[in-house]
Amino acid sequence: MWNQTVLQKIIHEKMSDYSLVIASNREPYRHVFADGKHRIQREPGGLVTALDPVMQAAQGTWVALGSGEDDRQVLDEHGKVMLPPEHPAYALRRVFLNKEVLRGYYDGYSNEGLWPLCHIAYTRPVFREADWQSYLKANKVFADTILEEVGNQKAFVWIHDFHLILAGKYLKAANAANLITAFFLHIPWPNPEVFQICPQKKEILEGFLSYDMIGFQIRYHADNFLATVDRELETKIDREKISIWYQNRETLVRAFPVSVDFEAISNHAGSSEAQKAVKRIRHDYGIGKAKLVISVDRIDYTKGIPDRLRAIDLFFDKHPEFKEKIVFFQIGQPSRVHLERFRQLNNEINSLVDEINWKHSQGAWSPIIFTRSYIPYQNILALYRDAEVCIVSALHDGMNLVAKEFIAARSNATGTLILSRFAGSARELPEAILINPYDTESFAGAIYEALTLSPEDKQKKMQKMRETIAQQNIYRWVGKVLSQLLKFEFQEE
């Protein structure tokens, strides 16, 4: 089985000869002050839960953009600092915009336009001229500050998610002979339909073929990738072999469904500690000896989360027998605050949550407790160990690992896994009760399902569905990506 010990190796024998630099617009961890105490906080979402270990196997160079109020305050005079804080392994090289360009870049063309164009959630996009200008300069940034960091030195570099896909435009203009580079695009890709509403198209999609490879999470993105260039650029493109030939230069086009460091999970949820960790948020949030239900996300509209909350009061409706036996959990992580819709969507769930609270609230018993303080992630591996169910309703996703982190976190083989089919991560784990989130009906039917279902049927589809996620873990994901690049065989183990 891949594991780091593997990756390791294979990075040791193969790739000797160059460093790895990955880039990202999200930082692995943001450096506060809070509570009168400089602080390091590791950053939620998918991208920084896959990529953090690999990058501690690899030990090599992340670049990202600086968000944290102590972010400069603690790098060196390289711009570097090393990570994670408890076992240094890797360097994270920090990237600064200023306001004018952050806002255009990450705010207006990444969040308002490119992010609903890519998902399908019926929030219209928003492109802005003075936006692009601020995504082109931004990504320049990010492109200078790679080759810097490279020098003459050969390397491995690897692009990841939607702010960053010109970067390999300008990594390529500079002529650097001594790059292989990868893109990765960790949320959906649309059909060429939609893709048409994009006033950029051209440009985007030239970004995307001046890499050596783009992967997606899942075969139907790269299948809608291949029909949006065939469409719109003048491309020769090799159905065999699943490249683009465009300007005399190939792209290769891959599925590389993304996933988690399943060893490392399991271990930690199982320990003295996470049992500990769960002892005390239990009594810190009132929750006592109910069953939980937990949902992690960030506060996006691609979640579903309201849907969520719909299905909840409606659960209670018919079944008002678990009122007072199970609490509803769910973690809310703050995302794009400054934007008209991200605000909407927060009062939205706010006015939801307080409406069922108020609905089926019996004595000191509240259904829902929702959020949105920092909780470290090694407590939330503890809380998916804990749970009863884990609820990931996304009306839209590319992968969502919160449904591979729940299963690696169930190292007692207990817990039931409710998906939305619109999550890159049904694809794998056809086990797990897979929902229609937009239904509301049928998504109360699953919640009564998920806990009425047998403890034998439980663990029954929670030991294949770990088998899976065991098998098909981070580190395998990265050897592929690499086997792909280097062009060595890769050997399954």
Given for the second form:
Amino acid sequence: MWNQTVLQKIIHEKMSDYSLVIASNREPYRHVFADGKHRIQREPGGLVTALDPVMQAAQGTWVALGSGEDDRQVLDEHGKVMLPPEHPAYALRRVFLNKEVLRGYYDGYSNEGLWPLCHIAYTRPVFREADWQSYLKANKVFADTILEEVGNQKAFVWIHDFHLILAGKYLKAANAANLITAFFLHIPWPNPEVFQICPQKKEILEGFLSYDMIGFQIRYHADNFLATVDRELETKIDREKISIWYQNRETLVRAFPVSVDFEAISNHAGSSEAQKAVKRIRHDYGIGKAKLVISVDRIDYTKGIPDRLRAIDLFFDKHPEFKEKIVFFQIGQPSRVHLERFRQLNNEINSLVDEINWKHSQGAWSPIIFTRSYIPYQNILALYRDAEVCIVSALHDGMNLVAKEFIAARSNATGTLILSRFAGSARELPEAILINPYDTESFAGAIYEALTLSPEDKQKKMQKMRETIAQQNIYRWVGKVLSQLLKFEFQEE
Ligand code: F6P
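Now that we've seen the form predicted on its own, could you pull up the form predicted in complex with 6-O-phosphono-beta-D-fructofuranose?
Next comes the full complex, and the chain you just saw is listed first.
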């Protein structure tokens, strides 16, 4: 089975000549000043869940945007800080952008343009020329920072997600001889009909094709990409090797379903420390002895949070006997709060929660606890282990690692996962109760099914899902990527 040690051995054997630099927009940890104290917070989102353990094993450098108010203070003279705080293993090199560039690159082009374009969740993409110019500037700043990190060495540079598609082009233009470059897209890739409205479609595709390899979450997204390139550019597609030749360069196209550190999550969630955290949280939030149904999401319109709330409402209409027996505990992690669409979503969620709680509450009991407070990652893992059911109801998601974290946390092999068919993880987890989040009636039925499943069925399903995620863990994921790029034979350890 792949684990941290196996990965370290591979890196030592196959990559001794190369340094490793990864880059993403989101940083793994943020230094903040909150409630009169200096603190460090682990950032939300699947990208950090996946890459933090990888970097702890690989011990390279992570280049990312500094976003916390204390982020500059803790850096050394090279702009770096060692992470994670409890046992430093890798360097975080922070990039800073001025507000104007940040607004155009992050809020504008990335999150008002590419994000809705790729997710197709019925929010119209907006493309502005000024945002595109900021996107190019920001990608150049990232590339220059990476080049500074690499210096004259040989390096494997691995860029993550849609914010930085163009970085690879600048990297190759500056230092093609010493760099192996790869790109991984954490979000879905749409079909050619959807993608064609992007005014910068040619530049974006050329950005992708500047890498030696590009990875997608699932085969379907990789196929969409091949079809898009086929339609938009003069290329030669090698269907045997699954690669694209463009302007005398070859780019491999692969699907690598991202995953989690199964063993670490499983161990922590079962610890006595985790049990203590659960007791405290149950007390602090007034959950008492009620059974928990948990959801954890960035507050994003792709996550299907209002759809979930409507299904909960209908569930209590149909099954009032569950009142006072269960609590829906929703951890909502604020994100992209400057954007109007995200503000609207927050307002919609607030009024739905108020309305449903008012309608169904009994005495001191309310059906939904919705918190936007920061809850440390280790405590979230503890809550996964404590919950009866976890609901992931994304309208569209590249993978969704909450689903995999929940499974990894169930070291007692119980608990039920309700999972959207439209999350990439549904392909690996057919044993979950799969839902269409747009269909409120059957969604409510799935909640009832999850709560009334026999203990034997629950165990059987969870056991199977745990076997899958234990096997397809995050270290195996990196192993696969490296074996393709460095051309060694992948071995199922
Ligand atoms: O997984 C998609 C993604 O945009 C990641 O790139 C990012 O780390 C995460 O979601 C959180 O998004 P944001 O940084 O915009 O809050």
